[in-house]
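One chain is shown next in structure tokens, namely the form predicted alone.
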Amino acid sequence: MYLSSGCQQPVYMAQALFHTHIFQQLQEELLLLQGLRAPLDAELQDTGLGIINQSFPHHAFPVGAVHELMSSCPEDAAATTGFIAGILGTLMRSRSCLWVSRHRNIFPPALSIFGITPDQVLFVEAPDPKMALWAIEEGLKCETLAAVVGEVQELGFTASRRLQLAVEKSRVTGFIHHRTGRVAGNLACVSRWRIKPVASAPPEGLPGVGFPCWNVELCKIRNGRPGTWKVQWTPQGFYVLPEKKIRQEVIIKKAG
């Protein structure tokens, strides 16, 4: 009996490794069909999102894909813009970005807080929604750009599919800031986010306003895990607040 079980154990281990390999291979093929291939070494840039990266396929922020970030009021829109700028600061270390909008609502010098030199950004003010979508799609086809930010109020599935197909060839990362108060429909983007501002925590012993702080909700992500986090911006980049610290702050506020 001892000899028999000892001989079978390596066989079981080999079968388990074989099944794991097959499963990983099928998962890679599925991700590839969905426009999410494994990032190359040159694309593996740490966006500073910390534990949020565990929610993404391959445990890295998906580059070469289109992300949708929704906002329904000016406060949420400002928080969303700040969050996008924080990620752009990492992606644009050696390349430029195209920023398409209908109206001038960005103060370029303020982007330097997020590590972006304003002259690295090409701002486009589109006269109408159709021209805005055209400029976004053409920008996403341009392989020399690091990313494209597009601010839109309406985006259908067909249009989002065109944007996703564009980046699958160029490997440019797209951020669609979807400003709408309507119920979100299905789009071809690989992820959907909602960013809301929360009260900042001033540095200990210092009066005034602290660093920007956001409630970051990853609503949907292909082959990933949605989640919600409290994220603060610091001079070193993103800082995901520990859950214990958040609970303690809530308890202190209730006690007060």
Contents of the next structure:
Amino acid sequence: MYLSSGCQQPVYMAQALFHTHIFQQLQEELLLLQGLRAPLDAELQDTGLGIINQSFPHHAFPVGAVHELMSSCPEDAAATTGFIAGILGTLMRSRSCLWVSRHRNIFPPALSIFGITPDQVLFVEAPDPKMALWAIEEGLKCETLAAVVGEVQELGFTASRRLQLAVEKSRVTGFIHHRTGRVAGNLACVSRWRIKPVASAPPEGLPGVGFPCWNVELCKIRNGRPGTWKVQWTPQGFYVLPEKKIRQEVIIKKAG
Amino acid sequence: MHRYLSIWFPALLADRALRLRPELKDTPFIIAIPQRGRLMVKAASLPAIKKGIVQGMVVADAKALLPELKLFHYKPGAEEKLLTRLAEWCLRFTPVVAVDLPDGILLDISGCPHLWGGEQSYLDNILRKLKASGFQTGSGIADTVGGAWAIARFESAHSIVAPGQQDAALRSLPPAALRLELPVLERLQKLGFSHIGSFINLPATVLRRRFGPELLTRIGQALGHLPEVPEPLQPAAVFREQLHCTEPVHTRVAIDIALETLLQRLCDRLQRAGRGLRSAVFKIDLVDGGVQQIFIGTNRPVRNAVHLLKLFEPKITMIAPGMGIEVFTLEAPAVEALSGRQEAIWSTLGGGDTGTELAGLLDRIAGRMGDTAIKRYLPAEHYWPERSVTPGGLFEKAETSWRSDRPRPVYLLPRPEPVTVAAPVPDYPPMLFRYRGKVHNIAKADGPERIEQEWWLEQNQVRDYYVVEDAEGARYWLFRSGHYGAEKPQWFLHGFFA
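May I ask for the structure of the form predicted together with its partner chain now, the form predicted alone having been displayed?
Now the full complex is given, and it begins with the chain already shown.
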């Protein structure tokens, strides 16, 4: 109601400001309830994901959360491992990480390319899936660790919820790598990724294989925007390739 | 000063037979052993002894004397087996127990009886339990092994000899109480020495000339002039703590409290000794004579009671208290020095803090999956990819640095898989390869990187490695085994690049 002009205006301004403040607070609270705490200043570290960071809540890679990654063949699994290793490199710094799997096929020396000191990684070979899950959960509860990588075949909702609850307290980051690629139902994980290798792009005119290059698909992210990017791993870290205009494919159909 | 308890089982074999067949209580029976072609009586039951059957009789004579006599055959080694079991049972009373063949056990009870309220009640406690199990016993406590042995077998009234009094206690006993050989005993008897007091004060030279050196040794051992150390059943652990219950307990709470108390005591002792334990055994002695134990191991020396309790926790459920628990024992069979250097490595792994939490996690994983489940890899000075890493201990520091100058795949196949390729030009990467039924057209390739077998380890073909990328963008590590030449070279897939 505009009873008179001028003098009422500041009151409305203050109200509007107050409302945005309440909105922000409520949003914070919601995020917290959904397992996403605002990152502490100490945790704010740039994982080098560049533009992808814009897709995350708080515009930073969610640490202290469980991420789910899917792969269905060894080629995709290798690409996924490369991507995880890239993020791990910044997360670990001088801390160690637990890598749980049924059969280890990671070649530790390769991890040094991604900025990880391979002897800081503790590999656990679990005799059965249940033990593997147990070890992942125990690892996620251990505050000393920077991260836990778990390679699993199956993960139920309840199990994923347990993992998410574990990290909410300990602030350890979890990466659950589904090797079967079967899309399970909804999981309590914060994000779901799918990484596939794509043709590398060596500098113009040079022969040979270039830097590792992946098609990174962020299928789901809680309170964020999913998207797809082409990411390269360079000695300096991640490099998100600028989006090219998608060329309209000309399909020539042969007649007859 | 030491105190020894000797327990004598005068009718060990007969007692054993009665324990196995309680219905034979009033039946005269003997245990027979073949000797020099005849069956001899090795042991006889009380009713049989009353009828005049004694050890060493020919069985035929005994049968003639008592036609209804039952006969059992002696199993060789039966006494030793039984005595060992009894000695193991006695471990709840003292850590040092020895089997004293053929019919006794020996306990080093130094420093133990006060836990039971003095030597008399300690002894009563043991004897009462043995009697309840059906064993007749003789017992003696003295400062020396020989003294205890003699009192147990030859003195019925006073079975405890006060410290320093065995000289007086032994004087009235017959010479056989000195554990002597039969010829020596016979000679002593012939000369009219009916009790030890009658010759113990004779000059040593005289005794040696007449009876040989053995008599002097035995006298010396009995009086404590000569040392005698019994050979214990199991070496006593240095780090061992015990808790005795005044009443048998069987609740989980009681077990937890006992374990906590013992862990705290043990850790305090380890702290004073500057050591940490690598393994620990928690033993439970039950009222009915059963023994149960749970075991833990750690991957580094530990003296943190909370950490150790966490390791024991999942195993406590394995304890079945049954009728009740009498004694709790905690032993650390393996201890190691806990130095500052080890802690330093842990702090690098654990990122700043001392790594206690991480160590706890790893111990829990190792406890459930075994020690081999956790691996940490260190670089090794080898070219062959399979040998370029070595599983390192949790405390080892890498001696060489990790190399990252050469491309290495994130996934390395444990065994290279053969692939068929089409490679037209020698020393060129292949144009395509077929792996698991799928044809991969190669779009880009790097290589070759020649990796030679280390000739001092094995004589094998050289490998030419190529990093290849197929038309779909997937990257592989292929190698050709052997040179182009007389034989057709073999191609393998060895890994996947990220």
